[in-house]
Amino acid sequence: MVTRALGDYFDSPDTLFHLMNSATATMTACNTLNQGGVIAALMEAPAAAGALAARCDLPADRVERLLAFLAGHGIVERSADGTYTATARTQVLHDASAYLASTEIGARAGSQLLASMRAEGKTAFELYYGQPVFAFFTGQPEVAARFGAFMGWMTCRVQRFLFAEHRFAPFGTVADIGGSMGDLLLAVLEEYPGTRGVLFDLPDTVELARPGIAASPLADRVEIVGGSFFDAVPPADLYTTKQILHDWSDEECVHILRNVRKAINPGGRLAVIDHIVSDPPAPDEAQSTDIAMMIWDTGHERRLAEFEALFAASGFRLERVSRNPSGHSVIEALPVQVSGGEKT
C-alpha cells in the first residue's frame, strides 16, 4: 500500500481545506449510515434515498445528502433516475463499520488531548468520558462488543500477512493474551490443525465472546479464561498479544511481559503484533496510530528497539521479526534462559 504524506495536502489553504472537510465529513456520513442501517440495505438491493429513509425511519431529504457525498468520493453509485447502488467500496464501508464507530468515540475524546498534557496521569479519554478507557467499556457493554467488532476487523487486516509472512514453530496451546472476541485465536488454530487455543481477556469481555466462541466448529478446541494479564496468564506454548502492548506505558507491558514470562511452557514463543514506528519518521500507519494512542491510553506506538528493551526488562529476547509495510508487523521472543535452564 503506498501512503502519501499528509504534508502534501499543506502545500496550499485549498488542499488543506479539501482534507480536513472530506475527513470530517466522511466520518460523519459513514457512520449515520452504517449505524443507521442504511448501508445495510443498500446492501441488499439498489434503492432510491426515499425508500432506504423509509425502510430505516429516517429523513429522507438528509438520507439524500448523505448518499450524494458518498456517490461523488466514488462509495455508492447513483443512476440518472436517482437510484444508488451498492459496490465493492460500499462493502469494505460496511465491514469496516465497527472501526468507524469506534474512531468516532476516539475524535470526541481527541478534543481533551491538550488538556490531558496538562492534567498529570489523565488521558484524553479519561477526561472526555469520565473513565480510562476500559472501564469505561466495562459498563457499556453495548460500546464493548463493538470495539471487540474493531478488534476482529483489525484481525482480518493482518491475518494474511500473518500466515504468510510468519509461520510459527510447531506448538501444542497458542494463549491470545487480551483476545478481546477470539477472532485473532480462532484463526490461528484453523491455519494450525491439531492445536489448541486459551482466550484470555477480562471476565466482562470474554462473557461478551463465548456465544461466538460456542458458534465456531473450533469450539472444542478452545478455553476460555477470564482474568487479568497484570495479575497473571494461563500457562501456554506460543502467546500473541494483538495490539496490546501499545495501550500501556513501558512500565506496565514489562509488568504483563514478566507474567507471560512466568507462566511460558518450556520451549514457548511470545509473539506481539503490533506497529512497528519507523525511525526517521515516514507517513505510516504506525505514526498515525500513535497519536490515537496518546488519546486511549497510556501506551503508544514503538520502534523495535524499544521492544528489546522491554524484551530485556522481562526476561525475553527478540528472536525475529516481520515486517508489514501496510499495518501491524509480527515480533517473535524467546525466553531467556538462566543457569540450569530454569525460568528467570
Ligand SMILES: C[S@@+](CC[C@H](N)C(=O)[O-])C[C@H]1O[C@@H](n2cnc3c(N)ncnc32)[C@H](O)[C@@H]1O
Given for the second form:
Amino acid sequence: MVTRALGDYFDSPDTLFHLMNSATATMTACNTLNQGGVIAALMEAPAAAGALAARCDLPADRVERLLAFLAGHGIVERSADGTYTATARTQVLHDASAYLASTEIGARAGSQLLASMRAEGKTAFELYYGQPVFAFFTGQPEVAARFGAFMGWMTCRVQRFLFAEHRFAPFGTVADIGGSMGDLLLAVLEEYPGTRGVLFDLPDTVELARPGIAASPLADRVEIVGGSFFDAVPPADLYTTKQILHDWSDEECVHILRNVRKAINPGGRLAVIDHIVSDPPAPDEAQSTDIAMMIWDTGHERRLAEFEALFAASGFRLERVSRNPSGHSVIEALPVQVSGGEKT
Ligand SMILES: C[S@@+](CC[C@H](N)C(=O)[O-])C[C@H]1O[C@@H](n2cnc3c(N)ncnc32)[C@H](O)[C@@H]1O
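Switching from the form predicted alone: structure of the form predicted together with this ligand?
Next comes the full complex, and the chain you just saw is listed first.
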C-alpha cells in the first residue's frame, strides 16, 4: 500500500481545506449512511436515493445529498437517472462500519487532547468520558461489541501478512492475551491444526465473545478465560498480544509482560503483534495510530528498540521480527532466566 504524505496537501490553503473538509465529511457521511442502514440496503440492489430513504425511514433529500457526496468521491456510483449502485469500494465502506463508528468515539475524546496534555495524569478519553476506555466499555455491551467488531476487522487486515510472511515455531497451546472477540485466536487455530487456544480478556469482554466462539467449528479447541492481565494470565506455549502493548505505558507493559513471563510454559515464546514506528518518521499507519493512542490510552506505538527495552525489563529477549511495511508487525521474544517466580 502506498501512503501519501499529508504534507502534500499543505502546499496551499485550497488543498489543505480540501483534505480537512473531505475527511470530516467522509467520516460523517459514511457513518450516517452505514448506521442508518442505507449502505446495507444499497448493497442488496441498485436504487434511487428516495427508495433507499423510504426503506430506512430517513428524509430523501438528505440521503440524496450524502450519497451524492460519496458518488463524487467514487465510493458509490450514480447513473444519469439518479440510480445509485454499490461497488467494490462500497463493500470496503460497509465492512469498515464498526471501525468508522468506533473512530467517532475517539474523535470526540480528541477534543480533550490539549487539556490532557496540560493536566498530567488523565488521558483525553478520561477527560471527555469520565473514565478510562476499557471501563467505559464495561456496562455498555453494544458499544463494546462494536469495538470488538472493529478489532475483528483490524485482524482481517493483518491476517494475510501474518500467515504468509510469518510462521510460528511449533506450539501446543496458544493464548491470545486481550483477544477481544477471538478473531485472531480462531484464525491461528485454523492455520495451525492440532493446536489448542485460550482466549483471555476482561470478564465482560469474554462473555460478549462466547456466542461467536461457540458457533465456530473450532470451538472445541478453545478455552475461554476472563480476567485481568494485570493480575495473572493462563499458562501457554505461545502468547500472542495484538494491539495490546500500544494501549499501555512502558510501566504497565512491563507489568503485563512479567505476568506472561511467570505463566509461560518451558520452551514457550511471546509474539507481540503491533506497529513498529519507523525512524526517521514516515507517513505510515504507525504514526497515525500513535496519535490515536495518545487520545484513547496511556500507551504509544513503539520503535523496535523500545520493544527490546520492554522485553529486557520483563524477562524476555528479542528473537526475531517479521516487519510489515503497511501494518502490524510480528515481534517474537523468548524468555530469559531471571530471578523470581517464573517457570523455567
Ligand atoms: C485494542 S483491543 C485489542 C484486541 C485484540 N487483541 C485485537 O487485536 O483484535 C485491547 C483489548 O484488551 C482488552 N483488555 C483491556 N484491559 C485488559 C485487562 N486488564 N486484562 C485483559 N484484557 C484487557 C480489551 O478488552 C480489548 O479486547
